[in-house]
Every structure is written in structure tokens, then in C-alpha cells.
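Only one chain comes next, encoded as C-alpha cells, the form predicted on its own.
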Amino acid sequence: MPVKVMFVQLASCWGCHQSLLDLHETLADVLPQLEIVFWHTVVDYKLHDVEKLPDGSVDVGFTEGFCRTEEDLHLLKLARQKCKLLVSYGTCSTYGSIPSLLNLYPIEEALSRKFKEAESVVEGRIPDKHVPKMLEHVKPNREYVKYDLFLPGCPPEPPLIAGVVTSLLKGETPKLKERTLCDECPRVKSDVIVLKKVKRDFEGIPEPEKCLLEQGYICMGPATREGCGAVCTSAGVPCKGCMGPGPNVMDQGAKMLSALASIVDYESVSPEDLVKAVKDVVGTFSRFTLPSSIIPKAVFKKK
């Protein structure tokens, strides 16, 4: 008997379903077992698809995406009424992601930004009809609904997808990674790192198997979650902690913060070296789970 199952992209960029399209032959396997009774990223469902469900009738919902509008809410609710079990998938749905970065500004600003001081603009207005209300900030969809599985990654690796989707097909409770990301890298790492430069991710050429923290370069390793396969540093690339807080860890970017701050030489590395190098604290520490972190947005007096 088919799975039912049911794929709600709420605010994203779709590349979390872009990423479960790149499973490409695996999902001739999967497929034929699943009745996918919404998705209106790929076919045209309307909401009033979802409403005359009946609650509880779906077996897996997949959720994509944050709540930045009052309809992206109202989805969110509606699928984990009707799912029996309910799958935060990717980044943005788990912990907030890059977009979330907004609440470091008023949604007033913001919105100005957008639709009238933005050089693409036209015609200087913010539209008030036939859109949903924005929400003044993000939260992580957590906060709104009960989740029974988290699959974070921006997006999540389609192997990483397969191994989910598999478990789920079987009646099995998916186990995810629990270790670092630097478990997960194939780089060789000093029993004991010391920082003795901070460099930009754009200076130099690193070395293609030494720890790229140790050669420098901000890597956030440390305070990320295996899951990935560590697919950027393996490339030469710094880990930017899509994967969200490695385990215990309850703010990923004060996590890392106190990592860099244990191993940094300062007589070698100055905190203006430092301050040059990273130049933005919140995009380079708190980029994907700024939402999720102890201080999850910006606070400004009422006018």
C-alpha cells in the first residue's frame, strides 16, 4: 500500500526539492511507493487541496521553508494537522537559514528596501493587495508546530535524502549523524590547533589536505553537524555551517566564537586582525540559524 505523503514549500528558494529531484534514478525506486497528495511546487494543488484533507490522514509531510507570511503559518498548520508525522526539511525549515538574516532589521526598513529604494525599482510602492501580511520576524518553524524529524542542510545531500526517505518507506525512525563536522572531514587535523592568522576565504590558495581553520581560514567545523559529507571542505571551501549546531551545542555561533577564541594566538593575531577578517559577526557565525540562537533577532524602540 502506497505511502501518502505530502510536500509543503513554505518561504525558500526550492532548492530543498531541487535537491530530492537530484536523486535522479533513485527515485524510480521510491516513487511507485508513494501517493504524494500535495506538492504545489511541481503540480497546481490549491490550499483548499490541503483543508479538505481529513486531520491525520496523511502518513509523511515534508516542510520546506520558514514562515515569513501569515499564509506560510496558516500551511505550516495545516500540514501537521493533517500528517502523521512531520519532517522539517532542510535548513530555513529547521533553523531559519540565510533569509532569517532580516530580523536584524525592522520589517518597515525592510520592505522600503524592497519595493522602493531597492535600484530595480520602478515604481516606488509596497504592495497591500492580494498578498499575504508579513510576519514582523522569523522564528524556526519549531516553535509553531511539533515536529517529529529534523533534516537540516541547505540543501540536505540527496544520499542524505535517500537514506531519510528509505527508513521512512521501511517504518523505520531515520537516524541522522550526531558528531561534528570536523569528525566528517577528510583534512588533517593537529592534535592541538593554533590560530596564527585569520585570512578571508578569498586569499590564497589553501593547502588541498591540511585543516583549513589551521591554515587560517574561518571554518565552521567545529560548532556544525556531520550529515553533509563534508562536501565543502573537501572542495578547498570553509564550512559555513548550513548543516546547523553540531550535538549539545545551543547557539551554533556563540559555540564557534568560544572555539576561535580558544585557539587564537594573540600575539601572532591581533582582535583587529580579527575584526578585519570576518568584518560581518552575525553573517559569518549565525548565518543559518540566526532565528535559533540565544538572541534570535534585533530589538528597536517603537517610533
Second form
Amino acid sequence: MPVKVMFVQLASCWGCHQSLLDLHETLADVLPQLEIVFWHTVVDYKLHDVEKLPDGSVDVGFTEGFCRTEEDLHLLKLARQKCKLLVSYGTCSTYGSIPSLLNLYPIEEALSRKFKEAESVVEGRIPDKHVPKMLEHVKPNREYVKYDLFLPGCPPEPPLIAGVVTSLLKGETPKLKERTLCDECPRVKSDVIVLKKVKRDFEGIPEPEKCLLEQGYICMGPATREGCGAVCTSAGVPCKGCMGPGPNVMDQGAKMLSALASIVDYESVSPEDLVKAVKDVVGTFSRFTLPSSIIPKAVFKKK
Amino acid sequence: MDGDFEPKILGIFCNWCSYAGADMAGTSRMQYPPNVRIVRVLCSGRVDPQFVLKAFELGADGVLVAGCHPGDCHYVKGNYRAERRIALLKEMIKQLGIEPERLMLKWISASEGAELVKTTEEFLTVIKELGPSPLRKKS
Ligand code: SF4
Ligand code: SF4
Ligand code: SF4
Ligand code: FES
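For the form predicted in complex with the partner chain instead of the form predicted on its own, what are the coordinates?
Let's see the whole complex now, leading with the same chain.
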């Protein structure tokens, strides 16, 4: 009997679904075993198609994205109701990811920026008819509904997805690797790191084999969970932390901030130099996890 | 309203210098404001930024981290780490809408009981002027 699945898109960029399609030939083995009952980003399903499904009748549901509007929240709750097993698919769904950095601004300001002030807008107005109400800020989906499995990544890498889907089809509980990214990163590391200078990504060309952090680039590896196969660092790009916090890390941003501060050479890098080199502290260290951080959003002075 | 405001301040003090400094103040019968609740850690370099954020999340109006003077850290570099962490953390909380002045780092040695009293009193004044933390749960 085919396994009944549904794919739900909340507020997201579709990148996670795209990554699913990047499974290429593997999809050919997997698809015949699936009965897709809802995938509104690909086929014209409507909300009532989900609403009319009996509760608990879908074997597995995947949610991409976070809740930005009341409609997203409604759909998320429906998905939980209809699915036996719910998978948080991707970093938006699991931690909030990059678009949730909007938690640093009041929602009114964000709406005004997008619909009225953006350079491309002429006679803009904030849409208020036939649109669902915006939620004040982004919370991780798990604060709204219970999940059975988290599959992070922005987007999750195809081999990671393949592993999870294959074990689900066998009726097994998928087990994700849980060490830090540095553990699976092939770059050569020394025991002691002392940075004479913190570099921005665009400065110089990284040496091909040496750990990027040791070369002065802000690589989030030490605070990040493994599982992506260290795709970025293998290609010479410092990790931005998209897999979310590593083991025993409560706050990925705070952890990386801490790590970086402890490896700079105190004679060459003053506290001010360090702040200057990082520039955007939240955007650098908590890029993917602000809504799941200890302080998940900015507080605003009442006008 | 604000006249009744009694700030809650968390002090995180290193065992070898600043905590000993607080002891010194105590044994010399110097008073420091009871608003400061002190937690002892072995070194200011042990102050995980997560502790500081958690304190603010739980409603602290101010956090005072204190350690040995430069060159005096018993673990050699702990206080230099703390200095850089606090600098970055101040930026982080600023972006999160919390006044960076609510976080303070100070070097206080074991013999500086008076300095401890002065620091805590001054910090209390700063926090009183700022008012309750924007993260304080309304009760
Ligand atoms: S996790 Fe990344 S790829 Fe997936 S929807 Fe969010 S932003 Fe896009
Ligand atoms: S810090 Fe980055 S480059 Fe270095 S080992 Fe860790 S993941 Fe690899
Ligand atoms: S290396 Fe870092 S940023 Fe790149 S995919 Fe892996 S976790 Fe994400
Ligand atoms: S022992 Fe006091 S700061 Fe390190």
C-alpha cells in the first residue's frame, strides 16, 4: 500500500521543496511508493482538500516554512491534525531561518518598507483586503504544534532527505547525525587557534585545505550541527550555520559569539576591532535561528 | 511608579578576584546595594554568553560581570575572553532592543572592596535611570 504523504508550504522560499526535487533519480524509486494527498505548491489543491481529510489519515506530513500569517498557522494546525507523523522540513520550519530576522523590526515598519517605501513601489499601499492577518513575529513551529521529527537545513541537502525518506518508507525512525559540523568537515584543524585578524568572506582567497576559521573567516562550524556533509566549507565557503545549533547548544548565536571571542589574539584584536569585524552581530551569528534563540525577537519602545 | 522601581541585577563574579572583593566588602562591613545578586563562577572567562541572555530573558534589569584585572586572571586569558564576549554581546542585545548599558563588565580585585561598592552603586543608578528592562514580565 502506498504511503500517504502531504507537503505543506507555509511562509517560505520553496527552496526546501526544490531540494526535494534535487533528489533526481532517487525520486523515481520513491515516488511510486507515495500517494500524495496534498501539495499545493505543485498541484492546485485548496484548503478544503486538507480540511475534509479524516484526522490522522495521512501517514507523513512535511512542513516547509514558518507561520507569518494566520492562514499559515491554520494550515500548520490542520497538518498536525491530519498526519500521523509530522516532519519539520527545513530550517524555516525548524528554527525560523533567514526571513525570520524580520523579528528585529516591528511588523508595521516591515509592511510599510515593503509595500510603500521600497524603491520599486509607486503609489504603494499596504494590502488589507482578502489577505490573511499578519502575525506579529515569527515563532518556531514547534511552539504551535508537536513534531515527530526535525530535518533542518536551508535547504536540507538531498542526501539527508533521501536518508530520512528511505527510513520512513521502511517504517523505521530516521536517526540524524548529531555532532558538530567541524566533526564532519574535511578541513585540517590545529589544536590551538589564535586569530590575528578576523576576515570578511570576500577578503583574500582561502587556502584550500586548512580550517577556514583558523584562516580568520567567521565559520559557524563549531556552533552548528553536522549533517549537510560540510558542503560549503568543502567548497571554500565559511559555514553560515544553516543546520541550526549543534549538540548541547541552547543558542547558536551566543555560542558562536563566544567561540569567536575566545580564539582571537588579544594583542592584535581589541574588543572594538572584533565588533567592527563582525558588524551585524545578530545577522551573523543568529542568521538562521533568531526565533529559537534565548531572546527570540527584538523589543520595541512603545511610541 | 518609577519611584518604586527596585532593579534586579545579576552579578556574575569570578571566584579569585571579584567574588573575593565582595567578601572583602562584607568583612569590612561595607554596604552594597541588595539589588545585586551575586553568582560565583571560577573565572570571568567561564561566563557563557548564554547565561547573560538567559538572565535578561528572565527579566534581569542589569547584568554585571566582574573579573580580575588584565594580567591577573588565574587562568591567564579568561578575562580577555570575557572582554571580547561582552563587547559583542552588548551589540547583540542592542539589536534586540535592550539598552547595552544594562550589561557591564568591570575588573575588581580581591582587595577592592570599596571599588566593588562604588561599582554596584553606580551601576544601580544607571539602571534606575533606564527603568525596568523591556523584557521584564509585567506582573
Ligand atoms: S529553510 Fe531555507 S530553503 Fe527552506 S524555505 Fe526556508 S529559506 Fe527557503
Ligand atoms: S570551523 Fe569551519 S572550516 Fe574549520 S573545521 Fe569547523 S566547519 Fe570546518
Ligand atoms: S556548511 Fe553550514 S551553511 Fe553550508 S549547508 Fe552546511 S550547515 Fe549549512
Ligand atoms: S580568574 Fe578572575 S577573571 Fe579569570
